[in-house]
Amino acid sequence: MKMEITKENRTWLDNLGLSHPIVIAGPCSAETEEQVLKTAHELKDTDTNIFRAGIWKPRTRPGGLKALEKKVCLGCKSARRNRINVTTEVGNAEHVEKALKYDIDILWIGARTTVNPFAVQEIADALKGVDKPILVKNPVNPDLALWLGGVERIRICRHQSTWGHSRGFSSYKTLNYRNKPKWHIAIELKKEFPDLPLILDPSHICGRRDTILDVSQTALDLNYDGFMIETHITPDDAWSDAKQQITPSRLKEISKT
């Protein structure tokens, strides 16, 4: 199936100075201002269009990672010195307010938020009148209706700059993947929204860095519009998801493959 970008989304790409396919890269977690700036600087020499960093992390258990919010927000904002747009995850209206305050370019709704229509609606309401692109990740479980509903809620309250974001689906039995890709669900999403650009998150699907290239190639074969790949200056020392993050130099190698 040919996945084409509509005139509206093509304009959106042009306005942000982005090329196609999209490459979103950066650390799972924004740990320090220094880490954010150094990673963004090293990504300058790759095909990265958008810098990602998790500022507000939805930790599974209490007492987990807490980013130094103000410092890393300022770090993300400063990352634009490398002529790169910045994106982060928002889980509620308060996150939206803070992201707008620090002028984050692009926001994404995470898998744990998409599963909750109340939370998605809260975010959608907070974004009324805001001209910023939104990426909607699939829900944690393979529920197409929830994913469709998340996209619809954002589109109803906003314009057409909404993207689908596939990061795989949780399962108790995983052999080759951390989260099963279930490619057919993304294809069904595209049938409902043919104009919806689709981004793949191979990092969360793979759960380990050595298989990212193979999964990314499958996405290219299916005409995905881009990727979000977790990238860290020292992956083994990352505060979260260390096994699935790659270095900027490895990202550069993958992009040339």
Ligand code: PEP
Contents of the next structure:
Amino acid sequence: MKMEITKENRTWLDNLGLSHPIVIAGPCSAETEEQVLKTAHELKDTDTNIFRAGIWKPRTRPGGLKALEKKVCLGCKSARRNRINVTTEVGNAEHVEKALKYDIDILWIGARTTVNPFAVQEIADALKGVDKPILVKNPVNPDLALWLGGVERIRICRHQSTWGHSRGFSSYKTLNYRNKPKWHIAIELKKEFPDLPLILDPSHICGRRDTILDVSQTALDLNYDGFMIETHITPDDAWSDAKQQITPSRLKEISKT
Ligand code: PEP
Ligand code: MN
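Can you swap the form predicted alone for the form predicted together with phosphoenolpyruvate (PEP)?
Complete assembly follows, chain above in first position.
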């Protein structure tokens, strides 16, 4: 995957001290302190410049995964000492408060949250005066207005660095994708906000490992600014999204292709 930097993105990349289009990598879920630290360590040999780990997971069904919040937050904090920025998902004001307490560098709003203007507004209010990049994922349903509204609510509270984040759109029983990319919707978003950096999440679009490279290549052709790729030390054992996670060494191979 050949990565080229576009002129308009140079400023925000420079501001973050990042020298090439963004690669965000790390596990779907922060499971244990050890898993967080091991994954962050293995990613040191890759092009990753932001480490992702989902601390508060929006579980579709009740029950299931329960990470030890404090431990994994501390794990993320130590991962950050390796000169890597850390990002996590926030779904409400309490998450924002905790993420700020643990000094997480970048926050993202997930697809299930962008659908709900009340939730996005609550997060925007909690973020007032906070100067950290915020990524707004597209809503699960293909509704451009909801995505635009999410970006606007965050921008209004003075976040200079708001990014768009495409993770595809859900539909019942899809054949090739877990979530269809519907590239034209992201293109429409860019028309409204030409300066908005756009990140692609091929992991949730593909839902499987073998098509991540192809989908990422399409995004590069469309001038996306970077990727968020779910990466796990032992993907088959992952507590969530096991089928789509790749190892840090596979990530290294993909970025060289
Ligand atoms: C995730 O990034 O693990 C996640 C839950 O994403 P989405 O909001 O796109 O479903
Ligand atoms: Mn996931």
